[in-house]
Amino acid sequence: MFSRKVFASALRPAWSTVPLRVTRPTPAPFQIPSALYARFLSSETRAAIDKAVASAPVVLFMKGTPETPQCGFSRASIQILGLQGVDPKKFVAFNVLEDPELRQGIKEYSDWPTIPQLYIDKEFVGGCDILMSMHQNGELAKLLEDKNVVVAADQ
């Protein structure tokens, strides 16, 4: 019979060549449930965003202005809306870089983490990735025509 001491010493060289790695599961980052966002959005900011969303049939919250977008995603969104023929009289854009409260508030308002954000007829459509996808598959053209916000072909 092997004693515990002899058995352990016989295996010691094998143990020393195997690196000891303790793996622990990486904790998930702390996230606030989206249902709680509404409570952090002040009533004044919510009212201001409600008013902005209702200010035109097509509303884009973006970084910069349509003439001088300040990020590639905002530029792409403006280009898509231009390609779709959105009537400038029915379109308004808000520069979130001018107001930090608006910049954070719009993310909480829509429960969407990125900017730009498009609203059509007071309804949130999505960000640049959603616009791009809808543009490519024809859904955006149909939605804009149904909402009657494109420039008429005879103009």
Contents of the next structure:
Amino acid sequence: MFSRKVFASALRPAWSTVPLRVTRPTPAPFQIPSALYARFLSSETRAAIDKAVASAPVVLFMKGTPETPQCGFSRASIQILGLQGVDPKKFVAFNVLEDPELRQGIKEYSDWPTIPQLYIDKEFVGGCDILMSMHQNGELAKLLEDKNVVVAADQ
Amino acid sequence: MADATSGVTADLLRMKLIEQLQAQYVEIEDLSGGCGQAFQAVIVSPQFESKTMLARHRLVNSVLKTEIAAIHAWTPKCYTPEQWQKAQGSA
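Alright, leaving the form predicted alone aside, put up the form predicted in complex with the partner chain.
Below: every chain and molecule of the assembly, starting with the one above.
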């Protein structure tokens, strides 16, 4: 099956402060026709994404890494999470550009057509626009505080 | 992966939104510089009434599923008629 590798590469957390959570060797990437995996989400892929979503309280699926985002929307999302003071120890980013299965699979998994995608406590919050408006209207600060994922202010 | 041009146009997006969401006002800006891969939209529809931001975006995304799949960047801003009027008033 094509999804045996379960995003080993993508499961490498992108922030260096976060310990490596999954150290499965990555087999050579498998090329399958995009039309094939665009149509269905295999149970292996779903299980891998389940795991990714649960890997930290705050999970961002993005293009590129937090240090080097490969898309303006991913960059904006990282900046917002930074401004909000999200604790790096409670945050993991997955680079969808490293894994075509993840890139396609996450869209179906969340029923959301674009990347980046933010999950908090395994719950889909939204993409960049939603993040931006929640940042502006204060909802994001409240949500992050409620979930206890921000760095304490008195440090 | 995608062709040089996506085949998606602002007019096509506008038409679908008006038709399927009874949008009262649609403003679509093509930010792609010609390739048709990046759009920003203001959408005013009574169907957004009492829906969260996420639910509004999902509604829009469901109407434009194939189009969004073909483009790189899609930035919708969803207002109810009432919210839109307020936003206009304060601008």
